[in-house]
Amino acid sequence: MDPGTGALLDISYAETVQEEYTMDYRNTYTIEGGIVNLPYAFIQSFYTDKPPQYQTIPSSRLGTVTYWPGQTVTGIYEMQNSSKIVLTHRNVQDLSSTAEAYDYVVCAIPYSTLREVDIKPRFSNRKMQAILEYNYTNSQKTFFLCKERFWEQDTDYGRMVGGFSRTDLPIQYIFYPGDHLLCPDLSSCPPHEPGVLTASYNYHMNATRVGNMKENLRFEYIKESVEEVHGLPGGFLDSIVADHKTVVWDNEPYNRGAFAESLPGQKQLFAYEILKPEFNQRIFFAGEHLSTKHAWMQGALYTGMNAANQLACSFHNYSFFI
């Protein structure tokens, strides 16, 4: 079986099929200028007097935001005799503590570093138990700055224009960059341009495996692999790879863990009960995490809105009966 197949083979088959099922490889999509674009976009739209997004909504009715970046969130508590919701959050930089009490609010921490945040009173019984067992994959991506790009030259270890190759060898996949498929002619979009290629990406124990080489060690496994997939010679990407870089998500602080992916059983235990609101329809959840879409950011993109919505209604019908 193919690489990715082999490296999740002990998850859910359903984690398998639902993306089988809706095409989610056959129906992607890029953010022209690149993905940071996509948080940029996010940060600005706090700064804008008059975000375009709400064109029919007068600016005196928006609000106003305050962002804190750099708070690790430590605590999450229900006020007794209040519908209060009361954070905790540790400054990362000079660890001080803040407590602030807020009407509503919307979690999306992963549940592989939620189990360390202080809940009172517990949620329920089956959410806790999801937050303590769910299931993470680990994956880790190597990053090759290439002066040029071989993999695009007119030879026999290229003509490899967007897409990617699997291979057997721990470094599971290589992609492509598919900046270069919509170029009318080689003239516009020349081989011998700079590109980054994704070197590795692989999953599971290949990722942890290859992850925790140390990193000059893991750098040179990496490009004798690809030199062996592409058939070039020792030594041939030396003077090609201008620069690297490597992310191992289980060794992420804030993630510890790529993506959430069900074990045998835990959809059906925990689907329906992680989305469901707590502390009397006060608090609301989202994440990849949460959603039919493991590993996509449109699963995250999905449960941010209909936490939104949620949230929206149940504001409407609490103020309707009071």
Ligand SMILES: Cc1cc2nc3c(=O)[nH]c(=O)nc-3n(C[C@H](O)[C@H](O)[C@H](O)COP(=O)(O)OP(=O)(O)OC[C@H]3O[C@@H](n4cnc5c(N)ncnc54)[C@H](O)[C@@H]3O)c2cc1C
Second form
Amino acid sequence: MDPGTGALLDISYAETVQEEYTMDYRNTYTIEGGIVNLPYAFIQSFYTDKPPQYQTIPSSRLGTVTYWPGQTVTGIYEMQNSSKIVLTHRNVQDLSSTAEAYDYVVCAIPYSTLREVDIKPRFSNRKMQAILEYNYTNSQKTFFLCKERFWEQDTDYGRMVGGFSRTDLPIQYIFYPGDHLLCPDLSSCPPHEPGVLTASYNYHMNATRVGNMKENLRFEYIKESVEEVHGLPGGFLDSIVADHKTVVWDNEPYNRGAFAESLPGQKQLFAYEILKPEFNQRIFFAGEHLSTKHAWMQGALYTGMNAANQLACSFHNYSFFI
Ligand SMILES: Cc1cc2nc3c(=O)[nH]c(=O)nc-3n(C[C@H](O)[C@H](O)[C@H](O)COP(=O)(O)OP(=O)(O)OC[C@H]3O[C@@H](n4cnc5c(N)ncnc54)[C@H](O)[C@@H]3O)c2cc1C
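Output the structure of the form predicted in complex with the ligand; the preceding block shows the form predicted alone.
And the full complex, kicking off with our chain again.
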């Protein structure tokens, strides 16, 4: 079995079908210059008078944006005798608290951390149940900064330009950088250039098990696994790997889980309810965890668009069907 599918065997079959049936892997896109250009484009649009991203909307109708980073939302409250919503925030640097009142809110906080936000009055029973119970899967990635790209060399252990290796080892996948695929010829992108290898990318139990090994043992273990997969002699990578870095999404304070993946029955139970606004159509919801494309940016972006449309329709008293 493909190790990715195997690692996620106990999640709802609908998750697999929702990707495979629509052939998502045949329709993937990259952003020229790197994915970081997506958040940069958003941030630049906040500070530009005539953002090129919104050419069709007159600037007088764009409103103003106050971007307030470094704030952890700690409470969401519906004010009594008023239609306002109060959010309490905590500054991540000095831990000072602030409270602000808003007309409308779009809440895109993942359930893994929304779970501890104080919500009063409570949202619908079913939504509170989803916040409590919705399943998240762990994931782990370890990157090796390599002085040369042994995997691209024209030898039996190489010839991998882009793509990935599936393994049945706990490291699960090895991903090879794809930048040299774009090179006009081999001489302009030689394999003795440095490169970053995703030496291990895994999900669920493998992520927890490999991710929580002691750092030095984990590094040695992953290095030996990569040597094994590539048929390299033991210790071959010692002089090639200059640095390494591991991320375990369960251990990241603002994620505490990599992606939402429904367990059997959770989709039927929650999929409709979690998209419904609360507090008399004043708070709307967005984020990957609400979408039918879990673990994809596409899902997160689509729910954002949906929430913005819901909010605009509510403001103008139009009906909106989700
Ligand atoms: C290992 C991994 C690999 C992936 N690979 C791909 C891929 O190849 N292609 C793809 O399309 N997608 C991929 N994804 C999925 C993609 O990253 C997500 O779908 C997307 O980032 C979800 O966006 P989001 O805004 O819903 O949530 P997030 O990006 O998680 O944003 C949520 C934000 O809320 C903040 N937050 C949390 N708690 C609070 C709080 N209390 N107050 C204020 N802010 C808070 C967090 O800091 C975070 O910035 C991958 C995800 C992972 C983990």
